[in-house]
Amino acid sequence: MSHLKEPLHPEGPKLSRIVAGMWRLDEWSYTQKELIGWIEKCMDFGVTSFDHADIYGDYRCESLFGAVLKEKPGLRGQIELVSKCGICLISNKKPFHKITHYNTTADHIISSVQQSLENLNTDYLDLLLIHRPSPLMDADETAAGLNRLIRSEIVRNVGVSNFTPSQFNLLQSRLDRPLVTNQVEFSLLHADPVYDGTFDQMQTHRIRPIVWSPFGGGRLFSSDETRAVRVRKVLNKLAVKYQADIDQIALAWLLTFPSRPFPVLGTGKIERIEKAVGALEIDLERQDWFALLEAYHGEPVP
């Protein structure tokens, strides 16, 4: 199902429309057999792209998915890995962390990503994402990390996530090469990036975004707060009309941004990473799709 990878950027690279998101891996507790199951599940429906981070985990998930390239280094030329970095937690693995805090210094972005790579059994990632900003940013100096790291290869392509549209192009307006994205939270429930500049900015530039809680962590299917209940029953209603179930009715209506994003399935059961790959076939009809934006604001459009 290679017709699933698209460009993120004109000049970056391709990913599977739908990324699986490997945030909570350490949860699922697969044995390594059930792991590579999972994985070549995914990519036989064409989900090819697999969304990391140093931290997810408290810093396990990368090396789980690891000991799978060790075992199956075949699978690496077939896939492509994101992980992220710039946060640090508290954690006894890094003790000499004692808050929470981030770090976007070129040391610390390049030793976070020599990591990343002792860790996925790799030596190369297909995006690199600066997680989120930080206040103490110099963009000279994380673009020097980011500028070393793709001139050394070991980094193909870069970007950020959960940056302002500002914040964005001031990294960018000191890089070499450009930022191919901004993952970016995205949802029924959270739709700033389509009001606050994000996604006029991305398609500006032809610039793909990902989107990490498509579905609300899951709150837009069993929260009570009043927008998630006034969203839930207009998709039900399309659901029906559409012969789809709710959660692919949800990604049908992102998909259909002009700005294209890619979403991001943080689960570990592969039937919804099948259905989420058939929300790809929904076509929403636009009175449709306004009836669920008119569901998130409450009120009709002015």
Second form
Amino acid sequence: MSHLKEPLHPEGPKLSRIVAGMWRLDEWSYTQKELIGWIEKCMDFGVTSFDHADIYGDYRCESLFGAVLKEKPGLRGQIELVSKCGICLISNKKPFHKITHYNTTADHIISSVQQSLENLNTDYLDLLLIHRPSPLMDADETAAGLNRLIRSEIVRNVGVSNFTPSQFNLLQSRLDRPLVTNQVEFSLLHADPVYDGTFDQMQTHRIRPIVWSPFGGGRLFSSDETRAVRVRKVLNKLAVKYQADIDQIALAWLLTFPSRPFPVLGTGKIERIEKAVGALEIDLERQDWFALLEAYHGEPVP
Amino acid sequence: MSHLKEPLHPEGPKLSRIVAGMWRLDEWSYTQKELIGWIEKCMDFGVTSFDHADIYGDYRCESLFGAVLKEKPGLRGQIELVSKCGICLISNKKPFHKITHYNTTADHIISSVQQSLENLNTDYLDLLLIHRPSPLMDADETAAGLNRLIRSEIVRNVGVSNFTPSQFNLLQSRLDRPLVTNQVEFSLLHADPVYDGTFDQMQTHRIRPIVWSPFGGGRLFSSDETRAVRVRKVLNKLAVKYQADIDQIALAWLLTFPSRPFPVLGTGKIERIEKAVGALEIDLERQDWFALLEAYHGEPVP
Amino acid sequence: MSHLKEPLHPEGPKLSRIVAGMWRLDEWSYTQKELIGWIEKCMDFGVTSFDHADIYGDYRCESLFGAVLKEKPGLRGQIELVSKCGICLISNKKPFHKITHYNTTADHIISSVQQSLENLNTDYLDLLLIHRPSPLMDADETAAGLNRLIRSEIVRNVGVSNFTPSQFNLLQSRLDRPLVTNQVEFSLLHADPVYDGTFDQMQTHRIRPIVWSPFGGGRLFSSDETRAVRVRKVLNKLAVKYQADIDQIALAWLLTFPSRPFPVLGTGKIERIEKAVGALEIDLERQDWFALLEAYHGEPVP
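Switching forms now, from the form predicted on its own to the form predicted in complex with another copy of the chain, please provide the structure.
Full complex below, order starting with the chain above.
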């Protein structure tokens, strides 16, 4: 089932419009059998793209997922694997790491991807992202690593995460292929990418964002900060009107943006995945959409 | 009389360097005869460009002006009409509007312009501006509407208002013709466009800004905020030196910018229009100009 | 001796990686003989580039240096002279200056350079910088002046100082030749250029920054502001590890940036110049580098 697949970029991969985020996979306490069941249900709902990073779960999440692919190798061709590299965490597994730091050298990128492929039991990534912009990023060096991965076909597409427009332009200037996305934080609690040029740049170049923390890490539903309370009030009203849940309304709001973002949902609960897919059917009226923007800002648009 | 007309853009319309702003036309309480007299006097002073928007005066100002053009159709060829679209206000005239919002779809843009033409009793606009950048602006969609208006010749030039440089680039990337201006707020109380890249972008592309609120909505003359007090003190000193009024000095300061802005004056008092035209003759000495910039910042330039 | 010379730009001049800053030359109280000795020692250490500006030392520093070149004309061919123009200071020497202001007209630029050449007893500058971005910079006008200086060969290369990326683009758009640098403030107390797009722009176009105040005007070593204290603590630790002085560690940190900046040291003490040159040999380990970045931010990288 692939009805949710859409191109991330004119030259880029097709991903499912709802992406499953793997950053807490290790905390779900699934047996391998349960995890297989969960993945297959995701696929039944059309959610075929899985967002990893080398560091998730203290460098363990990729392997948990990879064990599934080892047992069920037929799944690989039906799904899209995204992973990331460039952050170096303090970890028992990395005794040389004394401090959280970045490494965007060609050597590090290539060895990180090789490890990710081994962990995931696959021979290619559909998409590799540079996880964070490093002040030490030598664009020639980083691009050389990415270009080599592309040419060797073990990485089919490359992108970035948490980059400013000028950092994006810098890396792009050295690459043979277009960066196909910029994965950024974006939610009704954090709409900076709308105003700081990030989404403008992407829409200009017909690049679609992947967005993380679409519910502000859950604070949208639970926090008593003023903005969260204001937004939640409107979400509740619209949930009644559209006969939906408030997380569906929040997602529908994000999905409406003309840069057409792909939200990442970091949930192990299949019913939340199902609901997220349901949000794709909600067509928010323009004025309802602006009611949420007004709640975000705490005042009407000027 | 057209001695104030200057090109807004190499390919764009000629406007009078001082533009008459129509946003409070409905509050001036002019009879139609008085309004005709006022317009003709503006024209005698060389002020031939009139800045409208669909929404001004709760959607009424265009019609007041249009009644004049109906009575005096010969005026149309001697003046330039600017209007705007994209903001949707709560109004008795718009019962469906529950909240202030934006609409930059092709359908809305086109029907808004058709209404503006009907209100103004004209068959073309010299310049149409997208009034505010909408977070929901789909550049393909908005540009499709603008391209169609240009091709049908009912809009001769298009531009934007209150756009950041990246929003400007985004819309431009989809248009057949150059955006000829970005109308922004600018005054000795609000000089952000000098520092945030807005004027740099325009000078780079030889686009001239139109600037609104050149006196900060009058606060420059009356407010007791520190900046206003500081600036006014220098304005008063220079008014003596140049034998001019302080609003003329403030205008002369704006007019000196190398992006060569066109200020919009929203006044119904013809003597203020006359004075504004007089400001074009004032050639501020460089150090006097910097004395005003120093007052704006509250400290010497670094 | 020229082992420190590196290209500032693919088309640009070669400068010594450590640049000697002349802005306080008048305060060093050197006799001419002492100054000659100091300059020759700089050259022995490979520091052959000298950073001037018309205004340094109340318009006097260039002349002090020029007196040396008059006595020792053979030095000129072995060194690189950078100067700047565009700032007009209040000074006894400039009775017409009532206020600090900028002047980036072609006439001012050309006459300022002619005065600099006369002061310095030379017939060319290796590099001329516009000292500050002026809100009144008419790019056509400023570029006309710079283009003329380049064609007449009395200025071999042009650049800017303290410009934002959009100001840089604006001036570049009118020039026949590339701007070869943007000289900006940068240190472990002021790392804005890393985050505001300044260094990204330069790396993208293979332009290398020259950086002023690499020790925050000495505050890095003496200030009790929180950031300085935090950074100093790490510098001290690394000084032990690398058997170096803390100013060498601070310089090594700057030199590591992929935009490969040229620091300007405004010291008359030859031992500090020697140490700075020594910093070029220090190869900070990646995690030590990030320990300094963490101290700068007061928290680990995200």
